[in-house]
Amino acid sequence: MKHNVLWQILLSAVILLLSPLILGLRNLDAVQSAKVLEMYVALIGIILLVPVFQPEQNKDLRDLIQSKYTKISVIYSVRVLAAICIGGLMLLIYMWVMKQGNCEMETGKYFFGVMAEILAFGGLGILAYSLSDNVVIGYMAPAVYYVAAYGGGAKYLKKFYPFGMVTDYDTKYVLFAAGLVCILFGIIIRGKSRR
């Protein structure tokens, strides 16, 4: 976790810490929580995921790794799962936040959402750097997706609109599912070209 992921949960909690003096944080309708939620909280799922496969750009530390019996998928695949963790868990923690105060919200229901935006971006990511092999290329599709969900809007993305919370909900169940896929895909893709 030190070595892993450390720097993008201090990122994050600062992105997160800092979000006061940019959003309100208090009584907002349901309406403007789930804005706040999925525009801004949601963008962890990019910071914490996208750098997955970072550690074995160091070519003696991606040799040791190969040289142990655990497979590097599995190595891979424990780091997404950290980093989910880690990402609900600020996601609970800045969600209650918000109750504290006073904004309208369904818990669950929002939660799940924004679990499935913070899958979506992040494994986007995930692919994209699986296929480059670049972080950078890693960071920019899902950026590129995010400017192109909040400019083109629903009309051209559809079923794929990350910010349908309160339009279309049934949007979320297709991110989650899109965003497992893209994770998936990514560890088999990078665990093939490392072998």
Contents of the next structure:
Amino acid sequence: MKHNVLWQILLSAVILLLSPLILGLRNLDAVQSAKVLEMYVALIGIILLVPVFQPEQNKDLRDLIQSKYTKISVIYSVRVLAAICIGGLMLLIYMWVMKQGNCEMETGKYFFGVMAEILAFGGLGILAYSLSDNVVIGYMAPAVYYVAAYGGGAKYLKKFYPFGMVTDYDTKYVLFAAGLVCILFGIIIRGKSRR
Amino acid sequence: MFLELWKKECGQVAKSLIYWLYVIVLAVFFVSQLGSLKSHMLKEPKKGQDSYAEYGTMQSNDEREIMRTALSSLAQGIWYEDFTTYPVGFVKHITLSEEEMDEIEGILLETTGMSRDAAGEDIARHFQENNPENSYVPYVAEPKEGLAYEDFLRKMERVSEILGPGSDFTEERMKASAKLPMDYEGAMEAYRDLVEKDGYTGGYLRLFCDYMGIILGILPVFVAATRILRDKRAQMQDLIFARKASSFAIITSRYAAMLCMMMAPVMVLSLAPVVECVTFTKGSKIALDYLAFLKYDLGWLLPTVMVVTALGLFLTEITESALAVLVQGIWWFAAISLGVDKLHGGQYGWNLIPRHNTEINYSGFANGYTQLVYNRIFYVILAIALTAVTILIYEKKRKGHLRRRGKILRNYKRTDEA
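Mind pulling up the form predicted in complex with its partner chain next to the form predicted alone we just looked at?
In what comes next, the whole complex appears, and the chain from above leads the way.
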């Protein structure tokens, strides 16, 4: 973990720590709290999850690891799980800070909603990365998804609209499932990749 | 040499998957955001029309009205101890220190003659007389007799300083709050501006730039980063380093090729609003500006593409990682959030993504034009500077520096050892 996800953790932490400079974390109503969590905090999903295949980007290194007893897909899965746990922990701390600032929110509901979004953003990136063998495309996919949601909104994305915490909570279950499926396929495809 | 390299680089870009993803995303974004403009293209307004909302709103220049609106919100902010700002599009509740609160209460006293407690009583009386559960009648605080507008503006400027960025007490925000519904005369003026000063197409191309600027504020970085990382992954760097071509020629040809290839679909898409304007105004006597798309594409959008691409080249060349994507992502987020309350246009500032989310408001565009020109020139200069630094880094790498394990931070090699 120290070697592979440290800078992602640091970058995510910096982004969250800097947030009070630009957005309020005190006395927010339920809608405003959802906006901060969905549109800002969930972005750590892209930073934490997308680069999970990066350490084995070098083909020779990947061949070496694939020759070992431990399956490479197991290594990827452990890394994804670690990134999800770290994301969840960061989210919990952030929500705790918001609670201390008297922000309104249903903790369990909001936590699951944002985690679903983190999985969707990260999962989409992981799948795009595994299909293209290109980390930049891995970042591009969730970034374009975010921009599309920001611009087109719910009209086009329907059940895949990522900012539906207050308007349509069912979207969160869809995102959660879609995120898991994307992660699963991403790991399988990457695990079998000979490129 | 440059032309040959440029052609080769164009070929490289055209053969890459990321470029075609760029084109697809651009096209889908265009269709989903702008689609067919014909259904909402403006016709000459008719007297007695139900509403003139499509021609925008009118700004109240009534100084007393502006003062009443702002002072009402100041009095309520003080009484409820709740001041909110929108520094980057997200709401922020401001907590004031005792001294700051005293100072703001002093300003309320000087501008309305009411102390904090008097304001509280006035607000309570208003809402007792006008129960908000029946119908909402906004509270209004009257300015003190003889309060000069300039004096009022100075005091509100101080309130803004205390509250921080994104407060409701800046002159532009106070004016924006005092808006009136559009009437026939105002609608006619907006339409005449569109037809006579904008050549009709200009207004719609500004709208095109507004939307496409959003996506072009991030998309080029993916193409740029991939191009540099591809050389590294294919282990082509040493092969290219050994060539006769200068670092200047390699980087500038690569940069120019990326700009041309990325601007080509933008220019093709920008023809769509022009064609729609031509068909919509067929038979009318409107003198269309057929070449407006060139002015807007090159003047408004190209600087954005230039600086985003240059940042992508620079950061990818220096770190040999995808860091540029994350940095640009953060910049894009900040630029979009900062532009949220400036959608109507005219307030371009130094934002990477200037907003003008309407085909009208020519007067706003004309007023903000000089600032917009400065803004665009600044980003062109920044792009050139970043490209120049990229050339220097590339040259250093060719000479064997900055390459230990591909990370600049681990460069221990001294020049005389090279």
